[in-house]
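Form predicted on its own, single chain, as structure tokens, below.
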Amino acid sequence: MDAIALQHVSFTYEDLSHAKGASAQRALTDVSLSVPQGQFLCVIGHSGGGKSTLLRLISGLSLPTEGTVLIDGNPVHGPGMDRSIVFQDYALFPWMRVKRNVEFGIEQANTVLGRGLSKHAIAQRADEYLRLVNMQDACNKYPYQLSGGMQQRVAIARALAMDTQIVLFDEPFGALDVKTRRSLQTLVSSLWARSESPKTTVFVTHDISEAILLADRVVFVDAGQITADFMVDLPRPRTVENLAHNAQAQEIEKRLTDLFYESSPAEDEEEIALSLDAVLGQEVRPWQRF
């Protein structure tokens, strides 16, 4: 059985169609996509293409319009604990100091899933996920006291210490200067690699380097349809220097290159979201609560 299963999934923004003088947005029309357990998935493709709208349907932070998302065979109804999420702007609680958001998550697995963890089993967690993350001595500061990409890695360390089945990306470095990013590229690859059992990964991004690095295989999204499916099979450990050089990893950015330029830029999901909130004077963003 697939981890992630998505069986003929539409999405529009029907709130659109409602509001004076607007009209609907459609973002994926008939996708279907299977994930096995443990597999690396990039899906990549234009800001606007439908990327993020298909992880926030996998994520059950929105609902499809048409078709089904199965998560074991189960069908999606919203949010669930056998899922965790990393987001581009961190996501962490600003009123809680850096072990206690690792610790947070941790807990609502506990409770959710019955795991019978004990709060000093919890807080040893957190230690050890921040070490793997290499934020233990920042573990007693406040988000605002650190750096993007410092905020980052204590949001890392909160998906995978709560040991979801499924752990999602949506565009999780996008806002990070290049040597940040490749740090945090490596610390993913590496943490994802370190298990004997790798969690099953979803990783939006819309950097064809990252997605070489990173993934087992890759989907192409475009004008909310997959345009491309293809496996990345290339040899882990994985570094930018050593891809440089391997002719079939030269061979795969050219195909996903070629993508690029044959698909067109569609308006970004980002300012579709926006334009909800201008329309409807309300806030229709609810994974930015998280």
Second form
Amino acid sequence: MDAIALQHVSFTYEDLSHAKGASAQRALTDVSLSVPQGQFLCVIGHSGGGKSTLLRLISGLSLPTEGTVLIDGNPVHGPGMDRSIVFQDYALFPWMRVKRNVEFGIEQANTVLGRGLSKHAIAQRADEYLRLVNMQDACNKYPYQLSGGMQQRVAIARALAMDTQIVLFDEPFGALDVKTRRSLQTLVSSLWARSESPKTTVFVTHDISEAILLADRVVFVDAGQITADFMVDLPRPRTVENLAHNAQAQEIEKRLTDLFYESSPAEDEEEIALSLDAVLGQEVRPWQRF
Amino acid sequence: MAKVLNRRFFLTQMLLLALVAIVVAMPNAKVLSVTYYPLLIALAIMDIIYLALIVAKAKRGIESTGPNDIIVFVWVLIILWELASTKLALTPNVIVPTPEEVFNVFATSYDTLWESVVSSTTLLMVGYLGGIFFGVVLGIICGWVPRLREMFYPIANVMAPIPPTVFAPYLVVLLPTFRAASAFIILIGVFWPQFLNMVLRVSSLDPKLMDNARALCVSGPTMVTKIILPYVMPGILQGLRVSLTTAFLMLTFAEMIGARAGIGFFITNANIYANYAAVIAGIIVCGIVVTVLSAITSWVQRRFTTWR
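For comparison with the form predicted on its own, produce the structure of the form predicted together with the partner chain.
Now the full complex is given, and it begins with the chain already shown.
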């Protein structure tokens, strides 16, 4: 059975801003996707293309307008403790110290799943995972005292410490600088490959090299649909250096780059022109009068 | 210690010596019915507080001209006052009491003053804490439930700017005791700003933070205690100081219109008998009470604001 299955999923969200005059916007249209147990799937695409919506549907934070999302064969009705998420912003609660953040995740999983861990066991587990992401020295700090990269390390520790079957990443490194991003990618990759039975992972990104570095499989989401879906059969462990000389990696990179350029960017000229219309009336595009 | 014993420090102590010398040695132009001992004791207490302050600052490695400048200001003010009233008799007798007379009030009516302070502080605390409590609880509920928010937020916006003092005469008639009326006036004054603050804060809770909480299956009591309360805490703490000032304003106002106890009553009562020494003493007590309360408030703020 597939760990995650999307069956003819559509998602329309109501436009609350009224800015563009549109009453509803379709973010995903008839998407079907199945992710087998233990696969590392990267979802890649333009911003606004629907890839984050896809992740929200899998996480249960949003429910599909049409179709079904199945986790281990059971339909999703909301967030559940079989999935943990690493967010891009506010990945941690700013009022909890680092260790408390990790403990809170474990506690919640413990309560919901009835694992019966003692307080001591929870604290120990938090320490263990903080050590794993090399953040054991910061356990008494508040998130605001950490850099963005360090915060994401803690967020990763929290997600993994919850020991869910599925781990979801929503552009976790989108706001980080290249160097920090590289080290965190290596961290995710090594943590994922560490265990005998790797966790099913869905990783949303717009960074092509990130996808090639991490993924077993890449799907390209554009204008609410999956337009490409292929496997990345590269040997692990992967590093930026050894991928640079790998012909297959370069071919995949070219393919993904082409996809980015072929596809219609969601918020480009069209949308800028539309918003200009709203501001200036219909005079913006004089060439359309003829 | 070396940092404390600088030139400015000696200047302040010289000024104090000069002040004491003037008080004790210079012949009086006015005939006083009181001794100068209470004044000297008050000066000693002020100097001790000043010394404690600069030592504490030096220990924490803070270089600050504040305490020195303030105490110089205070000494100069008292010297001028002392010279103008007691020593040279330049000021009218009744309207400007001498420092000796003012500080003598503390010696003669310390029991009445203490009772007033206790009475006022109790009343203040009931109204203040009640206002904050109801403001926070109802504010969180109304901020959380959109329907309630849409109903009560406009109402609150109409009610909040009405000064609670306008209810005062009516409340005094309406409520069984005067104290209940006063407490209620303070409560109203504190309640509205706190309520509006909470509604805004809760309803603007970042959706990303909510996603994070929802993804961890947080719900019910855990949501309130682990997410919403910590999130609104800085807002509550920020409002504490302003609310304290409001509460004190309301309190003194309430006490001046019909009370039989409290600092406000003490001052009004003294005013009726043209006992201006007692009026000034009462004002000084007000200052002390407010300072102590706002010091406590700052401590609470510092103690509980940790994450930003």
